[in-house]
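Shown here is one chain on its own, the form predicted on its own, set out as structure tokens.
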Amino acid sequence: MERIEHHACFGGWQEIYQHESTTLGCTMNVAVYLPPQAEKGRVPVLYWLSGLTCTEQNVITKSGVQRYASEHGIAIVAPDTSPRGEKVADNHLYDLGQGAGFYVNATQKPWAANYQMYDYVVQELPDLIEAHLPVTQERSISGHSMGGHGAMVIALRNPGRYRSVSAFSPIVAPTQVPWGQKAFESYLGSDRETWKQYGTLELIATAEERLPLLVDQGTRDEFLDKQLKPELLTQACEAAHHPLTLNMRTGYDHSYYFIASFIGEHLAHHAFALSQ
């Protein structure tokens, strides 16, 4: 891991690392915030997964998460949203290809060669972070939009690996909405049964661990009715008796203005779980 940015921030350090990913077959950037507590010992980690078109930069420059990470003594790790590079498959559409990895392991050409974001987030990235930085193996996970989808799917599929999970404006039903259907058709193929392994609603029904879900959703989100459909998450959790806190935030949209308004509450949620 090569450090390419290093900035003092809220008593800690906001850094960007670059590394060669064997899982993705390309060079990847990852943002890491180390709170001041990391100078005296190892700290737990919150993994943040960003949404469509984003990079590792969005959450660290727009959310103000570092302030709360310093208060609670939590490292923040934010990877890019897809593999990158001239040799990596891409598409001219914003919701497919680079910047739109959807946190799945692609099985279809040309995507399968690089688009293994699920394995990267679950295995390779934590292994690197825990080997090179002053962090513990206590992990939580969160994300926004496509990243909210990724965070919930990864937590649900890996019982015991994460202490807590939360999401802002998540794509809760990717198998049923245009964003998810386009990505899954391209990355996973036409067999919709294979899509279910990356569907939050389907995973809740059979979850081995009932890790409470914390979700914040703005009522003026321009994607609310067509792409996000939080009511389906409520129905799935009620049917499976899965704990869910869904906060519908009046007047808020899909932007980082929304995330910045409530990121402190999410950090407190994760800090409590990580301290138990």
Given for the second form:
Protein chains: 2
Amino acid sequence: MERIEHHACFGGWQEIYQHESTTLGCTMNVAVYLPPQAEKGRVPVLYWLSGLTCTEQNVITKSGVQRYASEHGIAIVAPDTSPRGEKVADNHLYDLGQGAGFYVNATQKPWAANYQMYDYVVQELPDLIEAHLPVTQERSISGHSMGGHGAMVIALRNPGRYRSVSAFSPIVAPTQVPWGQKAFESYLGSDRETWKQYGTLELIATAEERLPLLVDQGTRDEFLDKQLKPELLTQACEAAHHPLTLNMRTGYDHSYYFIASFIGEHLAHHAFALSQ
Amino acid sequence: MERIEHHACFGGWQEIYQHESTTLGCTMNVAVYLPPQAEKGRVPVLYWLSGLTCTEQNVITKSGVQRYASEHGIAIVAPDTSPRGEKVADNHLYDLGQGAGFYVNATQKPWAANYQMYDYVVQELPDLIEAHLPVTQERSISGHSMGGHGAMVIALRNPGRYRSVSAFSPIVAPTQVPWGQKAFESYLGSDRETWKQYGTLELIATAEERLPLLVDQGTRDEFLDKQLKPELLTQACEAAHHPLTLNMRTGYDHSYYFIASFIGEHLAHHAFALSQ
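Structure of the form predicted together with another copy of the chain (previous: the form predicted on its own):
Then the entire complex follows, led off by the chain already shown.
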């Protein structure tokens, strides 16, 4: 890992690292915020997964998360949203290809060669972070939109690996909405049975561990009715008796202005879980 | 004024307005944050002037200022940094022309036709804001880098018009450093006497009103020695017995990671002055 950016921020350091990913077969950037507490000892980590079109930069420049991470002594690790580079398959649409990895392991050509974001986020990235930086193996995970989907799927599929999970404006039902169906058809193929391993609703129905879900959703989100459908998450959690706190936030949209307004509450949620 | 963006944010509204500026002879965008208190009555305003290459977007997407503006009940008004548009004179360099107005009234061709940012910020913009939005005539002013220069010059030249002034990483001596000399030569011409009306140091020497200056400056700022020179501000304030709080922040650079870390303290400073 080579450090390519290093900025003092809220008493700690906002950094960008670059590394060759064996899982993804390309060079990746990852944003790391190290709070001041990391100078004296190891700190737990909150992984943040961003949404469509984003890179590792969005959450660190727009959410103000560092203030809360500094207060609670939590590192923030924010990977890019897909493999990157000229040799990596891409598409002219914003919701497929680079910037739209959907946190799955692709099985279809041309995507399978590089689009292994699930394994990257679950295994390679934490291994790298925990080997090279002053962090513990206590992990939480959160994300926005496509990244909220990724955070919930990854937490649900890996019981015991994350202390807590939360999401902003998540795509809760990728197997049922246009964004998810388009991506899964391309990355996973037409056999919809294979999609279920990446569907939050399907995973909740069979979850071994009842890790509480914290979800914030704006009521004026421009993607609410067509792509996000939080009511489906409520139904799935009720049916499976899975604990859910769904905060519907009146007037808020899909932007980082929404995330910035409530990310302090999410950090408090993760800090509490990480301190137990 | 036409509202072109409207996002819920920290209980208030982050908005962008577009208007035809008679002072600048072009269409301008201006960012306005209205805190929740503005729904029940008029609130005071902090004007924020951004630095080179910035637009009205930078401070509202990167500083996290809305959190503090919401707590204190202060509106934030952030104009663009120069006139804009295809018909407005420009230059291929980042530090001259569009994005680099330096908050002066240009007298030289081709700039004089549109580059009247001093009058725009001091007069036209507040008139417009105070006529159309739920704000009082209680004003404070702050800014970053070129905008820190602008904020101090404007406050010093208009006694009684601003309750308080502050700056991050300001260009304190534009008449003595490359950024300022290049801009002033182009906008104001070669007669250096005319530059003094836009020089913070020169204005401090003759100021009628001793409005305290609050300045934050990072010690690892990449422009510190060549362009910013805060020691000259200290000397000028000592010579004139002008009150100055200069916070040198160890390890911080010129970025918004620095601004985000300390803008809460600046908002508290302005809130106190605006409440007197």
